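Take a look at this single chain, the form predicted on its own, given in C-alpha cells.
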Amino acid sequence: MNVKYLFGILTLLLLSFNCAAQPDIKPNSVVPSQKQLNYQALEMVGFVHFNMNTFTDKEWGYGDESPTIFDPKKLDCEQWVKAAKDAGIKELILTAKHHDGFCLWPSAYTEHSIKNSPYKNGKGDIVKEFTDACAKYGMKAGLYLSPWDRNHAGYSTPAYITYYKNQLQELLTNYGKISEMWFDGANGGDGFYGGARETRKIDKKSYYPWQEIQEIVYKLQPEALIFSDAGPDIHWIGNERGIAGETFWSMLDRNKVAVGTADTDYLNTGDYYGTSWVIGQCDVSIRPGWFYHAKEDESFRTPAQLVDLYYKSVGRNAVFLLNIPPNRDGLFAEKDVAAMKRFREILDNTFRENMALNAKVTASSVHSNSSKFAPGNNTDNDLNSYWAAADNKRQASLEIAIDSTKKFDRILLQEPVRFGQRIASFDVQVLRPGGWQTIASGTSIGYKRLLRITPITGKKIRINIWDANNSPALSNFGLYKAAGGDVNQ
C-alpha cells in the first residue's frame, strides 16, 4: 500500500477520533427536552376546526344545539390528511370538543355527542376516523378538548372537573398515539348548562387543576406535548394572526403566565431571562373564521399570504399552526386545498438551492480550536454539526465566500438550540465593490431565523454576533433566491 495514502487515512481517522472525543459546548441552564426539539423541527402543524358550529354557522355554540343537525354526508378524514401533507404539515389537531360541549366521539359520559346524531346512524366516531387516517399516512395526531363546556349542567362545580378528566382519559386511551393535547383559555360566560340558561363565572387560576390534568396526559401519553398559554411544552403566541415577535425567545418564566390570563405581549416575545423552555406556537386560520362558513368561500388566505406567515412564525423561531376548517360535507374546500398546495410549492422552490452550501467559512474564534466546532459546519446543511466560539467570547464574526454572480434575497440562520438559545444581537453584511454593506440585522435567532432582503450579489458574507448569553454557536447558514409568489411584505 502507498505510504502517503496510508498516512492520509490515519490522519483522517485521528481527526475523526479527536472530533468525536471533544465534548460539546457548555449548555445554557435552560434547554429544550428531546420531544420539544423534535416538535420544533416539524415547523408546521395544522388545526381542524370541525364540530357543531360547522352546521350552525357559528364560531362559538351556545350548548343547546340538537345533535340531530350534525350530519356530514361525505366526511373523509383521509382527504384532510393528504391535503395537509401536501402543504408540508406534519401534525393535525382535531377539535374533539369545542365550547358548546358536543363530542365527536361516542363519550360514555354525555348524551351530547355524535352517538345521538344521524351520522352513520349514531354509530360513528370521527375521532377514530381522524386518528386512523393520521396513522395510515404518517401524520401525527393531536386533540383539542375545550376546558369550557356550555352544555354541561355541572360546569363551574367540582362535578364538571371529574367529567372533564374522564373525557380526557377516554381520548388518551382509545385512539392510539396522541402527539399533542391543546388547551385554551376561553372559559366561563353565558350558556345552556343543562337548561339553566345562565351566566357562570369561574376563577381561571384555581378552577381547573392544571397540574393534575397535565399528569393525566403524561401518564397516558408520555410522548405527548401540552399546549396552553402557560405550556408546559408549547405556548400561545399571544395573537391569532400567526405572527411571532421580531424578537422571540423560547424561554418563559412560567410563574408569570396562567391559562386564560397571560400577558399577550409577554407571550409574543418570550423571556430572555425565562427559567423554562416553552416553544411558541403561532395559530391562524386560512379563513377569517375558525369554523367553515360558506360566506367566506372567497376570503381564504392566498398562497403569498401563507408564505408571509411562514416567515413570521417559523422564520422567527416559532411553530406555524394553520387551521383548515372542513365544510358541511366533511371535506376541506377545494380552494383552501389549492392555496395550501401552491404555498408549499413556493417554499420548496425558494429553498431548493442553498447558494452557501459547502462554502468556505472562516471565524474570528473557534471553540478549543477543534474541527468539531469548525466554521465550515455552518454550511454543511447538517443541524447536528455546528460552529462555536471560545468559552470566554460573547462576540464573534464569520466570513463566508460566495459566488458573486448569483443574486440572493433570503438569509437563513439556525442555532444548535439543544444547547439553549444564545445569540441576542447580530447583523449580516455583504462585501461589495465599495466595501462591506449591512443588509440585515436582528436580535434572537433560535431554531430558525429567516431574513428577507432586496436581491443583491457580493463576494463574501459576514455575520457579526454582537451579544450572546453564552459562547455563540451556529449550526446552519443559508442564502436563497425567492421563487415566484414569494414576495417581501
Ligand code: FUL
Second form
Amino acid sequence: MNVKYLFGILTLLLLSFNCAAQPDIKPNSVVPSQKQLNYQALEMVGFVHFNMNTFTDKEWGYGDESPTIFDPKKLDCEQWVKAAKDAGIKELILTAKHHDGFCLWPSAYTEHSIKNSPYKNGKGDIVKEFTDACAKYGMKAGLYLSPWDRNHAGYSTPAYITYYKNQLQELLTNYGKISEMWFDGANGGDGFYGGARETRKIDKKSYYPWQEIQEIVYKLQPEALIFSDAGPDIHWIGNERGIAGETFWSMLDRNKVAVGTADTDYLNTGDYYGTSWVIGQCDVSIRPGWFYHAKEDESFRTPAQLVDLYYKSVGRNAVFLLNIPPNRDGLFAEKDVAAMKRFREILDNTFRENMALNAKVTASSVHSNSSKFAPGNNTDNDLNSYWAAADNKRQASLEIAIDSTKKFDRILLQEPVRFGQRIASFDVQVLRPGGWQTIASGTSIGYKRLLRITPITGKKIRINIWDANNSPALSNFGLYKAAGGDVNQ
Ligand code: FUL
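If the structure you just shared is the form predicted on its own, then what does the corresponding form predicted in complex with beta-L-fucopyranose look like?
Below is the whole assembly, all chains and molecules, this chain first.
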C-alpha cells in the first residue's frame, strides 16, 4: 500500500475520532423528545373530515341524525392515502367521531355507529379500512375522537367520561399503530343528548380528566403524540387558517394553557420563556368547510395559496395540517387532488436546487475550533451536522461565498433544535457591488425558517445573529429560486 494513501486514511480516522469524541454543545433546559423531533421532520400532515356531516351537508351535526343515511358508495381509503402521499403528506388523521357522536367503527359501547348504517350492510369498519390503507402505503395514521358528543345521553355526567375512555381504548387497541390522537377544544352546547334536546355546558377546566386520558394514550400507544390546545406534544396554532406567528417558539408554559380556553395569541407565537417543548400545528381546510359540501366544489384553495400556507406554517417552525374532505361517494374530489399534487410539484421545483450547497462558509466564532462545529456543516446537506459558536457567545456571524451569477429569492435557515430553540434575532445580508445590503430579518428560526424576498444576486451572504438564549448554532442554510406558481404574497 502506498504510504501517502495510508497517511490519508489515518488522518481521516483521526478526524472522525476527534468529531465523535467531541461532546455536543450544551443543550437548553427545554428540548424536544425524540418523538417530537421525528414528528416535526414530517413537516406536513393531513386531516380527513369524513363522517355523518358529509351526508347531511352540515359542519356540526346535532346528534339526532339517523345512521341509515350514512352510505358512501365508492369509499376508497387507498385513494385518500395515495393522493396525500403525492402531496408530501406523511400522516393522515381521520375523524373517527365528530361532535355529532356517530362512530366510523362498530363501537361496542353505542348503537350510534356504522353498524346500523347501510354501509356494507352494517358490517363495515372505516377506521379499519383507513388504518389498513395507511399501513399499506407507509402513511402514519392518526385519529380524531371528539370529546364533545351531542348524541350521548350521559354527556356532561361522569358516565360519558367512562364511555369516552372506553372508546379511546377501542381505537388504540384494535387498529395497529396510531401515531397521533387529536383532541379538539370545541365543547358543550345544545344537542340531542339521547333525546333530551337541551343545552349542556361543562366546565372545560375540570370535566375531562386530561391527565388520565393522556396516560391511556401513552400506555396503549407509547409512540403516539397527543395534540390539543395545551399539548402535551403538539398544540393548536390558535387559528384555523393554517398560519403560525412570524415569531414562533416551540416552547410553552403549560400552566398558561388549557383545552378549549387557551389564549389564541399566546398559542400563535409560543413562549420564549416556556418551560415545555410543544410543537405548533397549523390546521386549515383545502375548502371553506372542514366537511365536504358540493356547493364548495369551486372554492378549494389554489396550489399557489397552499404553497403560501406552507411558508406560513412549516417556514415558520410549525407543522402544516391540511384537511381534505372526502365527498359522499367516500372519495377525495378530483379538483382537490389536482391542487394538492400541483402544490407539491411547485415546492419540489423551488427547493430542488440549493445554490448554497457545498458553499464555503466562515464564522466569527467556532466552538472549540473543532471540525465538529465547522461553519461548512451548514452547507453539507446533512441536518445532523451543525455549526456552533463558542459557549459564551450570544451573537455571531457567518459568511457564505455564493455564485454571483445566480438569482435567488428563497432563504432557508435551520437550527439543530435537539439542543433547544436558541436564536432570537437575526438578519441576512448580501454583498452587492455597492456593499452589504440587508435582505431579510427575523426573530425565531427553530426547526425551519423560510424567508421570501425579491430575486437578487450577490457575491456573499452574511447571516448576523444578534441575540440568542444560548450559544448560537445552525445546521442548515439554503438559497433557492422560486419556481412558477410559487409567488411572493
Ligand atoms: C374544530 C371543530 O369544531 C371543527 O368542526 C373541526 O373539526 C376543526 C378541526 O376543529 O374545533
